[in-house]
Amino acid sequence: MQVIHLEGTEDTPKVMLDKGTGIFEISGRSLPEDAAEFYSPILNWLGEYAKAANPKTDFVVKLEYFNTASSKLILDTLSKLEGIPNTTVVWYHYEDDEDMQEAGQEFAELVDVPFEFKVY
């Protein structure tokens, strides 16, 4: 499979989904200009992913921030992990951001995947 590496920038987080390594990771700030079309490859490659997964899955979201029409596609991108057996989200915060703390918890709710907590 194809790697997805892409950096981060200001408006777009960084995004590392390797197969080979498995490291499959989400961190920064999302609030790119076109949420669908930055999320869209993203959506695709987890469904290819799906189809032939590693034995076990840890989807790490390091996020700092993101904007409202990122939070859909986020919550997209974790659906997509329903499919795929022995995943777990590693869902990491600052001690002191509840915001993001809350969000995950949100999230952890909507979707059928155990999530993990950690602290950074």
Given for the second form:
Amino acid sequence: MQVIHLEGTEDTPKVMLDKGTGIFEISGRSLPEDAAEFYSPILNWLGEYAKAANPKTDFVVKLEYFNTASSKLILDTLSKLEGIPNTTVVWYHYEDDEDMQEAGQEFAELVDVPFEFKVY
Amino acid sequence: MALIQYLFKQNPMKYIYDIQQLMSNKNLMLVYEGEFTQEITKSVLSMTERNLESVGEENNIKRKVFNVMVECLQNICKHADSNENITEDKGAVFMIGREDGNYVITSGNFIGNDHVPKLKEKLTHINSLDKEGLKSYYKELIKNSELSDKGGAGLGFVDIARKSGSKLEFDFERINDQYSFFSFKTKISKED
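Mind pulling up the form predicted in complex with its partner chain next to the form predicted alone we just looked at?
The complete assembly is shown below, putting the previous chain first.
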């Protein structure tokens, strides 16, 4: 499977989706003008990955900030993980960032995938 | 003061002083008027971030300010696209300042009169909700909004209300038969 590796920018997150190394991570800031366009390749990739997933998948979300346009697409991204066996969403937030922690908890309530919360 | 006013009376450059005084008296850190794009949004954000860093603002306040600014600025950007029927006065204004220990983020832009009732209803509804109510409204909107609508399902205003923890202040000034000026204000308390 092809690897998705995007460097983060001022308004888009760093994305690493690599089945071979088992690294699945979105980090940084997500406030693109057109979130649907930015997340579309990620959603497609996960759709393909779900057909032949690794025995275990840790999907790391380490976002410092995301806008509301991205939040819908993050929900869609996490929903793609539903049904992939042995999948965990590892949701990182700064210790003092209650809003980001709460955002993670809300996503955990909206998708049927176990979440693990970590502080960085 | 009287002397300064006298000297400036006939001075065509007095507006510069007026603006400086207004910004200083209102504690405005940044004022931008004109066209709003994603590039402008990024510049305004990074200028404000640097400003907040230079005064040593707390991280969680910085994040909240950043958050509210993004939603306000992107609301204006998105709205400007759908505003082709307004030919004159297409500009919008964005300001951030300090007032009584709060950060105050304000914006103003022209909207078609036909959009006023729906927006007013939406903002009034948001203001009627408490913390838990806002949370469930947010979840309801995010679940039911379509992927294609670029997050324009009104999540922005709900998010602003949640992150700021204060009521949204707004006003619609009717300009003519076609459009109104929409003023919007959010306060972020520096004490949590």
